[in-house]
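Only one chain is shown below, in structure tokens, and it's the form predicted on its own.
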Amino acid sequence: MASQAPWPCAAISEAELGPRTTIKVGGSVEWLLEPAHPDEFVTAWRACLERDLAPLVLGGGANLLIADGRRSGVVITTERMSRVFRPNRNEGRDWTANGDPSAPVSQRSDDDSAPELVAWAGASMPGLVRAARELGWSGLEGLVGVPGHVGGGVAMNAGGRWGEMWDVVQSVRVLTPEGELEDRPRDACSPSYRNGNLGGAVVLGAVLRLEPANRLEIKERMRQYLSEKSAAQPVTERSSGCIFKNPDPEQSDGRSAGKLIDDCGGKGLSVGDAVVSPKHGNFIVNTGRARATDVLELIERVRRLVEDESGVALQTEVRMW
């Protein structure tokens, strides 16, 4: 049951976290806070610091594996912070207002000379990609099929061979672990492979700069990319996304983590209902009632297999709580 008594925003006690992840495994937490606005998030974060608590932040639950059992303390979810809007140019970029009420995000502007979107951390990645498509703004097509929320996508520079999140990020608003707000331009962040290089700061939102393009061409590119991804990855199954980072090509003879796992016979390995996807060796899928302990055991089994067979020590990309 929701309760607001001890916290400055909506809160749930003894909240189950597993259903909030894309792989659908994991335990519960003592308190789950649900701010609906970036300002409310800041207030909730500072309330935790006042109580000597170090909160964890839960976005869309992609690229995340949560341990079984009960966790004490606090998790703050960005799920309700889902706004995506065009900034009101008469007021400058406004992170916290409703944007221009006369210009819904799904409607092309008469003036596309500044094709920018403001996306709060809890905006879904699929929803953001669709919004850009409907506006006729290009730059996000390569992220079609990427799950999760904008906050996580910015923090880990989500993407793949068709493009990455930071290809379009112009600036990001973050909250430091000490509770201080900062607006950081792209040049101050130096994002890299699977890393927004934010130094532990929490993403509250981002300004995205896109390019006007033909809407039908954007739609066709998205269709092609998603078709290729679906053929090679279990995009409709319950997974955390890629488990391992791609290793240094010089150490792996140019092979990706998935190719290494495939070459070493790792596809199809299982522990309980956790299975290495037959489609792609770098994905572990929950085929039924898998537990986090099953997934963790399978990760270590695959890691040992690849190191024994190829000498390459794979590093996990998925975050673990």
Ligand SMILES: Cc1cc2nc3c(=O)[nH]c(=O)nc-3n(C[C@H](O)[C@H](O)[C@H](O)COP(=O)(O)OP(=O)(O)OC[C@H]3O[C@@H](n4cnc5c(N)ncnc54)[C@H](O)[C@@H]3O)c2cc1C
Second form
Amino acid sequence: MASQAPWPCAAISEAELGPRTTIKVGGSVEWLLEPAHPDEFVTAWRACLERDLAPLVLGGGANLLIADGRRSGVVITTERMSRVFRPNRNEGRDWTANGDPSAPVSQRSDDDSAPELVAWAGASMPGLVRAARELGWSGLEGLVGVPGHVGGGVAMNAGGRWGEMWDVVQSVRVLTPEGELEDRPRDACSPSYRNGNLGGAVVLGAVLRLEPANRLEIKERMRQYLSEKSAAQPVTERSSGCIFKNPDPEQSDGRSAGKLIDDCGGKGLSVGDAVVSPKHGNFIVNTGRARATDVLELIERVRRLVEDESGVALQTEVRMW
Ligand SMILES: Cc1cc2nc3c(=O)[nH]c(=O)nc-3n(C[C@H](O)[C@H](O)[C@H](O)COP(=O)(O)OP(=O)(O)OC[C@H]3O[C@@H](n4cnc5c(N)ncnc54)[C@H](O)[C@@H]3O)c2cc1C
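To complete the pair, please output the form predicted in complex with this ligand; the form predicted on its own was given just before.
Below: every chain and molecule of the assembly, starting with the one above.
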């Protein structure tokens, strides 16, 4: 049932969350709020605080495992906050200005002297990477094949061996848990491995600084990275991306989490329809009707197996609600 009231933005009561994740697992929430603009997000957040509710933020659900059953309270999704545009330099970095929002950003390039993009939190990462490629702006091609939203990517510092989200972040607009808006320049932030270190603040959007480059070379790099990624990871299957963070190389003899799991015989382990991918040990795939409890049990089995066999205690990268 969709309803506007009593929230200051679109709201769905008793919303199913599983279909909004890439692993397609998990139950429902009492209220799902869908602000369509960063300002609307702020109003929705403050409305939650007034009701003594602590909302959770859902991006593209690409690194998230949501419990089965019904959760009371509120989840706010960035799904509708999907704009990407070139900042209007006459008006400063106005977060709402810049011509016709329906025109693809990649068709509005006539000036390479300021290769900047503003991306709202709900902008699709794959869409952003493609837009930068079409503009002939380099810096995001290492994130090709990474699903989810820009807000989630900034909060998690998404990336891998070819680059990370924070390589191109010039500033972020965040909302603190107390409901205060802040613009934080790159220098005031300390992102680390798979962590934007934003102290619990919500990313409303980011200003990204890219580098003009040869469009065909960008395209070729993306093709190469994607083909390597697809060969190594189950990218077309239902998963939450990497389950565990890569451990300290000194403890693991330089082995990644996936390699450790493989070496310990973890590939192919299963609980119900949740299976450790035979293609990559650090991915759990939902091969049918897996429940969150199946995935959680499998995560614990793999963690115990690796600790017993190698002595390395793996830490989860996937976020769990
Ligand atoms: C096939 C596949 C391949 C992947 N490959 C990679 C990879 O190569 N590198 C990599 O790093 N990741 C990878 N991932 C994981 C995932 O794509 C990234 O972690 C992504 O950045 C998650 O973004 P999201 O919007 O989906 O976040 P969600 O899964 O929705 O949320 C993840 C966490 O971030 C929080 N969050 C979401 N939005 C915001 C916001 N606006 N502000 C603050 N917090 C927020 C959520 O509350 C949650 O705690 C992969 C996933 C899949 C399924």
